[in-house]
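The chain below stands alone, shown as structure tokens; this is the form predicted on its own.
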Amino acid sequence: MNSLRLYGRYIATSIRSQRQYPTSLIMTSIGAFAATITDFIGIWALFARFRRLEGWGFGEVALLYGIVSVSFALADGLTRGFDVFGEQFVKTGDFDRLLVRPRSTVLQLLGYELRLTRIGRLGQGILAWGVGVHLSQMAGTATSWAILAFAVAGGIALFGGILLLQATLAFWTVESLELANTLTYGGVEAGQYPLDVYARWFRDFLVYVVPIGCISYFPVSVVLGRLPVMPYAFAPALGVAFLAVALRIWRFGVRRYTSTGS
């Protein structure tokens, strides 16, 4: 309990700290909205153009989109300490400092900043999943919601897990590498279509390594009635195992750190 007050008071300072520039605030934040909804407009344009894809329509697959994108939204705004890692912390120092407070380095970094800003790409996000509950097959039920909120729970804790590999790979690179965006935006991009266009190694590939399909594509599926509810509406939870994997590998990489030498 004591760690969530503490985390409380390190994002409503970080909230306090960005209203002080609310001009910013607000135009990065329609930037943002703006610069997302290009790509929620491609898709539209492809599906004006072909009607189905594998057999999934527009709002089937903007329920896909929203999806994924409100999950993702909200993992990189919580998680800035961890975006900026190798570069404000490894390389300068800092973090020897986070290692003598008692505290866990993961709370500290999460308290680092919240990033209102990126309440424009989850409005877009929202936005996206609007258009797909109308257009979409989907049952308005009480379990269907649920197994969204769920797959949204899912996806915050797997891009979190993505986030926090990036950041480890801080401790042998000292700057974290661009390889790691392939697993981020790249996983995005995958996640907002159905699996069915995949080749089957890629498939795989996003279901048994990076579980992005196991926290959009299959809980879509089940509400739209595509699959059964057992046992796929529990596919999220690989969202969960994922980032437990990576906080094992993080902590790993603490143990190894060896400081800048200042």
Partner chain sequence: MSTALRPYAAVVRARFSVLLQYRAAALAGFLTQCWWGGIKVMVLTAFFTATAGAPMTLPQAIDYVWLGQALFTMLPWSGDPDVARMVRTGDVAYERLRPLDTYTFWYSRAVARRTANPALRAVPMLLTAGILFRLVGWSAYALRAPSGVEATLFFILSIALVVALSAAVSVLIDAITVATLSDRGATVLIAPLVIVLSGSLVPLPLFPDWMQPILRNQPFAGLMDTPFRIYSGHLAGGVAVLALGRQAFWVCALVILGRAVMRRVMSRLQTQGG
Given for the second form:
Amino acid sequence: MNSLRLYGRYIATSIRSQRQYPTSLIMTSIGAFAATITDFIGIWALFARFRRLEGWGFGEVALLYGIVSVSFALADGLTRGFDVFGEQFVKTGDFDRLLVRPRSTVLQLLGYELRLTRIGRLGQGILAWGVGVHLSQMAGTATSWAILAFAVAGGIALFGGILLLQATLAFWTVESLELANTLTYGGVEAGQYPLDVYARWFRDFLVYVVPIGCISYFPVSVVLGRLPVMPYAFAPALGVAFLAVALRIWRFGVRRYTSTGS
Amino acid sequence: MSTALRPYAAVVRARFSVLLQYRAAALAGFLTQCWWGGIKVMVLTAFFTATAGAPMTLPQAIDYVWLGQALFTMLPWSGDPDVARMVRTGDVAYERLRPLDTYTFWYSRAVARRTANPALRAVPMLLTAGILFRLVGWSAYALRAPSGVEATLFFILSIALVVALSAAVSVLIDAITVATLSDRGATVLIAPLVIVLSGSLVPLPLFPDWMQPILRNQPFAGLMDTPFRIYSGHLAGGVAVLALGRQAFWVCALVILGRAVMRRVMSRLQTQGG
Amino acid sequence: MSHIIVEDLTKTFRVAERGDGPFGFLRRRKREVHALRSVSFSLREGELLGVIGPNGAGKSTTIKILCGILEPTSGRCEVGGLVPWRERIRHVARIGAVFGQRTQLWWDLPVADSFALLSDVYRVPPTEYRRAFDELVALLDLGRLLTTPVRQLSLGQRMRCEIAASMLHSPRVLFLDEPTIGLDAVAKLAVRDFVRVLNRDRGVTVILTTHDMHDVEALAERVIVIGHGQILADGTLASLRQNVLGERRLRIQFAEDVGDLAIPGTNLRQRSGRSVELSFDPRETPAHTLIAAIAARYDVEDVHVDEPPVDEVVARFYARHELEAR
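Given the form predicted on its own, corresponding form predicted in complex with its partner chain:
Following is the full complex, with the preceding chain placed first.
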């Protein structure tokens, strides 16, 4: 069976088991929607008061918000296995079970669960995105949409990479995993605003170290006609590069785990 | 210590010793708070410098943000996890084996939770935002000292009321959790409300002017907005006293409401079993 | 004077049932369940009562009412002069309770901290607490467990701590709801020994529910069998035996091959080679008469007289009353 079909099999199983508890699924999704939409309400309130932020209007910031939210919701929904890796696999020793199977460990972890409740966060991201498209001066061309689609792909890779690093950290410690939340949820928060508002060093951090700016600020600026297509439309590729680096580090962690046997 | 208070004091002590076992989590929480507060401060600075005429000054807004980061674990955005666990496993009825009034018992547990966590988390945050920031030259982004002696006294009083109010909301959530046999409803509905209406998300004065009368008179303003505005001098004199009065009113109202709900829930538990 | 009085206790639950489908939780149906129908018994101070019966028979409901956490639909109940659910706080301060499948210890705290916290909850004076603590630690051999967080204890260790926790405020009545469930043989013996000490030496009144008939055999002079919410039997284990399965078992090892055995007053239960098991009614044929008669006719190597195992007695009793054994 090829990897894609195996993944499909995993996901189908996961969906079936979550459908056993429809009430819980519906309530949790609504809860996720309500909890995450508050951020958007906050942004709305500030724009209702101040109108503009470094030359950006509400609609334009809503676009940034939408891209980041949608990317994170998808990445988070797909990578539940990374999130619980420390608690459910390393602590319990269940990771050994994955290692004895003739399949990539990352694939098996991806197949651990597809979190349907993330539809709440995804929904509010799409809503914000819609508001952004409606209110901003975004050029509605096929090129613009392609750029944004690429941005989301880069965003999923970036957030997936951060979550994979969090899982890797579990090989060394299971205690300080919450640190990764600073980069995931904190990254979402940071990516919601134009980079112009941040101090220089923080801006550089968000472009070169954890390239959240590359998957939101640059592509959105391009579709708004504020930055040239070359090279900024291709900035989300840095998200993919981040994931590639994260995978290397993961493999290093797995090797360490298998050689020390702890 | 008087024997009447002894059980409740013991609960507070126990809470601290549990928390001290999770130091790594506290460190992670601290870093997250710095990140979040930093972003908010930078965003607000950008907003304030572009547009004049805001209903509070930028330094007041910055104080508000850092205090919010330091004290956000005071917010009652969920009930007692122990109660939620007891509801799941059907153990709630066994709480009735304790020779204590259940409301008071749970209230004291809530007070413990709403003071132990912030006490551990506030100090490093306040030191960082108030002193370290100045030392490294970020004075513009730093937390200032309270705006005066009166403000300091009122702030302390107001924080005490925050604890009382937050515990009242928490126990109300607990009672609803027992009544609905799930902590989901309460968390789904109340957490977003608390985060928006306390001022934790955006300082309440910055919301549109037409919303101000509503925001001022809802209970959750007493969870953050009131003490933070008193601290920075945004509320002073008679207005501050009035705001403290509103806080006290909501404490009484929510305790009375919570007791009533709890009585109903417990009498049903007593006839229906866990 | 009776210490615990239960008269005509009934308890009816109204149970909501979910409808079908994803929104089934919105359509609830009500159904009445009669958990107790007119239960009466009384207990003197210092007695030890075993309550047995299949799951859902009403054991736990009875205990919950006696503990004050459940209010009966009708009937009278007093423990030491207090109506448990009406004067709950005063009542629960004077009783101890252990529920085998629940914990009253704080999961994240070391055992000693949980004990200290409970002493505060029950307002035990410090000197008295110290005395009770030392005594319980010695009796239950808890010394090495005290600094361990509860979450790291084994079930048997935890149960010993649970029982100690319920005795810190020196209650005169102790309720034990399935205290040996899931325990290994050693832990069961430790629990039984401790309960025996409490009851015989300290005069603590104990009410014990259990599924393990060996608990009852080891501890209880008096047994109540509850089924379908009613008391079906109340008396000593011996009288229950007498009523249900009064026969004895005689196991004989013959020294020679015997042909067809025909011994009057007995039934053949099992036979393999030279060993034979017979059952007989000791009221009709006393054991010594029977053994003498057999020894006179055959060459006998060894003889045992036994009662039927208590599990079998109870199973027979349940079957007679059409109770589902668990």
